[in-house]
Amino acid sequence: MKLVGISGSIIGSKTSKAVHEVLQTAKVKDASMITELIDLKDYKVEFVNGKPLNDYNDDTIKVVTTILSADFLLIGTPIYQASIPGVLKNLFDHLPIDALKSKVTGIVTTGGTEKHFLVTEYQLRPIINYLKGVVPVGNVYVHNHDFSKDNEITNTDIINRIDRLVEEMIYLQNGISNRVEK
């Protein structure tokens, strides 16, 4: 199985670190797992303007095709002004309506206030549901104070929640894959 993690910001490194932590945990849980990190700061994804995908630049095509080829996904995003960054919303706009069909799509968010965890439920979950993804229950919110000065996650509760998220994602995706193959 291939798990693709998306770090949905073009600035900072906390979200990328959190996504990387989930991908590493997945590899520990299943050594045969193929993981890939798409850090949007490393790509020039063009703004959506209604053209077919093949008319966009190579970075846009690569990011979208990588997402479409994944067995399941992890969306990582910082929360700014009680919302997701525009660069992530733009990426979602590039995806076809059934892009996440039969794909478990976990969420890890980072932010600076305790209330920002609500963005997962009121913004990201509806977008993922619209794209026909399956959202786990145990998504993870990492507050800025849960990181060290070197952007390492230091809160053991968060590390345990990441572990449970990975277990749930693998369990759900295995169930979906077995059902689809029959």
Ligand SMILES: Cc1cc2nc3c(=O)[nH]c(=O)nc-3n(C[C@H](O)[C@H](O)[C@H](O)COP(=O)(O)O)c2cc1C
Contents of the next structure:
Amino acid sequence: MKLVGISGSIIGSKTSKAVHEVLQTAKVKDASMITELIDLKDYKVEFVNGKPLNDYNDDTIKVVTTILSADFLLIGTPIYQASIPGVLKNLFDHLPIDALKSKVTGIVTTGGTEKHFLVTEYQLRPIINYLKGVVPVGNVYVHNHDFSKDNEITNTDIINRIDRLVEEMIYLQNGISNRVEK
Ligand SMILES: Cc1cc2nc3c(=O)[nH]c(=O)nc-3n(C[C@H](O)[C@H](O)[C@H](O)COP(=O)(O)O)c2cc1C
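Would you mind giving the form predicted in complex with this ligand, to go alongside the form predicted on its own above?
Zooming out: every chain and molecule, the one shown earlier first.
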């Protein structure tokens, strides 16, 4: 199975680190897992302007096709102004409406205040559901305080939450994939 992680930030590095942790945990649980991290900082995804996908630049095509090729996904997002970053919303706007059909799509959120831990529940989950993705019950909110100066996640509660999220994602995706194959 191929798990693609998206880091929806082009400013900092905490979200990318959190997504990386999830992908690493998935590989520990299933050594045959193929993982790929798409850090939006590394790509120049164009603004959606109504053109067919093939008329956008190579980075845009690469990011969209990587999402479409995934068996399941992990979306990492920071909270910006009590919402998701514009670059991440723009990426969702590029996707066809059944882009996430039969794909478990987990969420990891980073933020500077605990007060915004439900933002992705109310703002990101509906977008994923609209694209027909299956969002696990578990999600992970990583506060800036949970990172060390070396950008490592040090809070064991967060590490345990990542572990449980990955277990749930693999369990759900196996169930969906087996059902689809029958
Ligand atoms: C433009 C901007 C707006 C932000 N707004 C919020 C916010 O509304 N709530 C919050 O909890 N954190 C907010 N933050 C803090 C980031 O969510 C937090 O630092 C996150 O870890 C950044 O992830 P990154 O390093 O991947 O960019 C904001 C940061 C920036 C740069």
